[in-house]
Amino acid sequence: MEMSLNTVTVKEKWGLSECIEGCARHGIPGISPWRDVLQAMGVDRAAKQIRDAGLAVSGLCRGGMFPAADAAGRAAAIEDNLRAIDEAHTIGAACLVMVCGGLPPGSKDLPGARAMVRDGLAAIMPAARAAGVTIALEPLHPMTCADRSVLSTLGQALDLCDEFGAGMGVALDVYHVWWDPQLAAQIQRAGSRIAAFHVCDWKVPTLDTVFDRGIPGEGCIDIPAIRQMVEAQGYGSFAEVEILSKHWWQQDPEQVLPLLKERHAAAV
């Protein structure tokens, strides 16, 4: 399984153009931009530079964030997701990763927020199918349920995939799913609907549950075991290294990328 660099891994030091150049220079064949750096560079310019560098785009991060306090906010989220679909299509992304969103400010209505996610997905799926962009639902660890994603398990994501059918899959990030006692069964259930595979590690102790991810091999996740489960379902695309870390953000990417390649070979 080849390596792809998620640009958030070096976000404090490099913009998207530098990430593209760095991947080409260090022999990393895939890249996955976040939308902020993509928009800062310009979508068309980025698409050309990615193509010229010979890189594959393993995904675009991120769509989603559907729940909102009022109808205007929900409509704005849908419009933003339609733009994200266009961006993913333009850069040739294998999928658009969905972080679906947490509770609206001040709300305690978890079923209501989940209904907003479902309604938002229903609104964008026709456009995604027309553009040929796979919508990859990424379940996030339950610790993020209030503020980032009311979609907490692979099972929940697959329930939505069952409902919506063609054009929808899952993005499996080991950081968010490694703890799930149903993981093996749900990966088998996912089958060919695995659209993305993200790797990093859970450090012990973890100093920040969002911004203290480890590089593969630095923590307690059995990444090779999860990789084997994913490959057994026919997934043969990239292992996308996505590390949100205040520590690693301060390091020189010219040193970080070779280390990631080394850890990818040894611990993924």
Given for the second form:
Protein chains: 2
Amino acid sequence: MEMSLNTVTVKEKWGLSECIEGCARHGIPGISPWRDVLQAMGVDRAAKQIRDAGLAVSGLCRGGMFPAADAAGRAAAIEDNLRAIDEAHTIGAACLVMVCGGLPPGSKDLPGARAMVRDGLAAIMPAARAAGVTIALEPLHPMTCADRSVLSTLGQALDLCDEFGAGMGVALDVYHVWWDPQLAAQIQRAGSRIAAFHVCDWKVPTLDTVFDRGIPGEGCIDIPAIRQMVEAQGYGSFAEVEILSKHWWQQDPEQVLPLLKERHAAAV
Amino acid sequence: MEMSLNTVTVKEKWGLSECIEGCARHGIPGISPWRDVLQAMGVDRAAKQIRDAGLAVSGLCRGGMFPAADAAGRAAAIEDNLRAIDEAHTIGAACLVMVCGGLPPGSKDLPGARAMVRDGLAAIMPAARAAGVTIALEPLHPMTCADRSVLSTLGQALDLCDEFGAGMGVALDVYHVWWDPQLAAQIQRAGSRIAAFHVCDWKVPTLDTVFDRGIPGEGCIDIPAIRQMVEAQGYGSFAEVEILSKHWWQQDPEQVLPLLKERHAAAV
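Now that the form predicted alone has been shown, please provide the structure of the form predicted together with another copy of the chain.
Okay, now the whole complex, with that chain kicking things off.
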């Protein structure tokens, strides 16, 4: 697999234009922008600069966030996801990654929130299919269930893929799934529906439930073993490096990118 | 269900003797000691004081911690578990709760660590059965997989129960399992093998992966819904309150215990 840089990895230091230039300069062939930096740069301008730099777009982060306390909030989320589909289409992203959303504030109704995710996906799939944008459901680590994603396992994501069919796949981030006793079986079940593969590492100890990820090789995940499972299903495009980390965000991207390239070669 | 106090809930303020007196004074009919305070008090002396106070022992925390870097370490863990079985027998504990252990330091071999857990259980089950001590496998939240428990889901625990048969059950802590999309199905599968039911709450946000639990009602877990699922399987003994929390540890147990009684009645 070739390397792709998820822009959140250097979010404190670089905007999207600098990320594009940085990938080109350091020989990283793929990029995956977050929507905040994409919108800050302007979608059309970004699409052109990415194309001119010869980069592939392994994904757009992120759609989702469907659950909301009221109908207006849920409708607004759907509208925003439709815009995200347009953006993903414009930049030629291989998929739109879905972080599905947590419980509405104050809610304890987990089955209800999961139903809101299903309803939201039902509302956007026709537009996604029409635009040719693959919707990549990303199961997030169960420690994010309350505030980020009630979609917690690969098996649960594949249940939704079974239900919705064409145009939907999964984004597999080793950080979110490495612990799952069902991982090997569910990757096999996923088959050709793996739309994205994200890498980082689980540090021991982990000091923050969101912003303390390690770079590949820094933690305890057997990334090559998971990569092999994914490749055995025919996935062969990008290993996207996505590091949310208060520590790494403070470092100079000019040092971080070569290090990530090295780790991508040695520890992925 | 009646209330039981897990002694870790007040670990910074009270030893076991004070916990026993506190439960009796506040009308809490069950107690579940951790082994450190049990050993500090002396097992026989503790058994007598618990009996004299008329308390039931809903469990002993904890056995497990089987994975280790070398054979000597694994043998030592098994020896320690055999002592724990004796202690559980001596105090008349309803079960010995198993926190199975994480990866050995520096290891990335998750399947290997899970095999060490299975081997460790195989080594102790004859002694547990002979002593009449139920081994209660506690699946721990996946965020503890690296350093505390490679046993991550109720389904995985029940696979082991299926394999080992008589004398093994599960300890169900809402904190560890509430996010699981398979929870309802797996509780049904557990049936009469539910040996313990632990309650606390998931705070939003959660600031520490181990020591930031909430008291029932303080977080987003629909505890009554899970309690009903458990009761539907015929479990009716204790709801054990177990709070690992840097915040709550600072409070005076004389205030905490009445508050927990109130929450046990209103939010469990």
